[in-house]
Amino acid sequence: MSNINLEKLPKHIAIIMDGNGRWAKKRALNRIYGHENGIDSVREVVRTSREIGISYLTLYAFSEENWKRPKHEVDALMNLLKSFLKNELDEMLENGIRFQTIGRSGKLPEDVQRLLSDTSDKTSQNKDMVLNLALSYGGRQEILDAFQKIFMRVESRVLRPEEITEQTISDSLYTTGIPDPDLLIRTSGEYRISNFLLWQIAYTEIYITPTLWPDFRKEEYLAAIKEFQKRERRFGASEAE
């Protein structure tokens, strides 16, 4: 499988799925067509992750900043999300994929919230892989929410300020219980983090590709993993001699 070392897989892969709009523009199509075709890439990446044994996959699906987009585009994205969840539920159940979300999901439309909750509940016993969608998500907002949780614990005297550690903060994030990403992939050639997993990616390997998200499929996904496997992760230590 493209010479992938199955003994050296990243445990957690996070992806900034960028380029749907540019993909559509290049074809003189409405942006919505780009989002629709991007769903096929999501499906292929999820299937490939499960096939090779990735434990956690986090996809940046809808940011806090995306609420600024035109209402018709936001509505279309919400409809695509609902269709994806309905269409993929059986496959998630058959393949042991547990679905969950991170972000301020309370801002999403009520029918979307119900479907997200229902999908999470139905897949909650699956053990083979976690598919994590970042929805109405922002890294700074996540850290702010975490600090507010910690402050409430301090204010109620459950926690003393001097007891606050990095682990305290990690446990207060949306991603509590999920290991930090080993590999972050960004499509479309942009060299930005875009407010994604700011705390969690302190030592994450980053892979940037010019490929627009609707064109990002299995072959390039495996190429990104293969590139990751060539790197030496030192976590601040000196290079081995």
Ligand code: IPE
Second form
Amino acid sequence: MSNINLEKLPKHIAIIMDGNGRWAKKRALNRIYGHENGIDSVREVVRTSREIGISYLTLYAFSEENWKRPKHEVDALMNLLKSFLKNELDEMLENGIRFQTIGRSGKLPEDVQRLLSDTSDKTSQNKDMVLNLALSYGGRQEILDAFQKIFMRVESRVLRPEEITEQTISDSLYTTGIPDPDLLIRTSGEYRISNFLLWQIAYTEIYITPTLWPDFRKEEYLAAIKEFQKRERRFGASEAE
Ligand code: IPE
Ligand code: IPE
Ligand code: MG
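Alternate state requested, the form predicted together with the ligand (shown: the form predicted alone):
The complete assembly is shown below, putting the previous chain first.
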């Protein structure tokens, strides 16, 4: 934690937690063990974020496209999610963490949906950090849903087409009220976005590491933040003189 500049922290960090399957495969284990061990990384990253004072942490836990996986793997992921929520509730309450989700959560099993809304309700007054879990999430689906919301407002004449701004679009996304991510981390060395936060990452700094998600722990998380702090963000302007 020592060399982190606490004055220059990313406000919002988003993470594509990838590589659980490969982590298990390397050990000749079932993929599910990879997911189980990945939970320890989730816990460590959440704790560290709260410790250093990150305001928003968005974790890509299950994509719209992940429904294509075999049923037994999807079931195992849902069970892991349930036990994570049950185990972490007390710590979220103690540490002022507000829990919320983005994505088409209506597609999730009913017991998972119930637990998600319980957890969101119970933590809704917390103010120190937002833990935002992307579940059944797809960036294109999010933009599509936003289009429909906006068009409905146009159709009912609450909004005129010429009044639509970038802010109208941002406000119609699942992430409404959450600032765009400053830093996006992807583990397991894949150089792709996989349908994550497409609109929101327009000017996000990207950090890709070959480390597989179950091996991504506090030390490397802090290293990613340190690397972010060395970057010069220009947002299209010229180099500062
Ligand atoms: C990420 O690990 C977890 C989820 C997508 C749910 P993977 O399961 O994608 O692991 P790899 O990419 O096959 O190694
Ligand atoms: C992205 O990982 C989704 C999550 C981490 C939840 P995937 O493993 O599903 O992505 P691809 O298939 O490698 O693009
Ligand atoms: Mg993967």
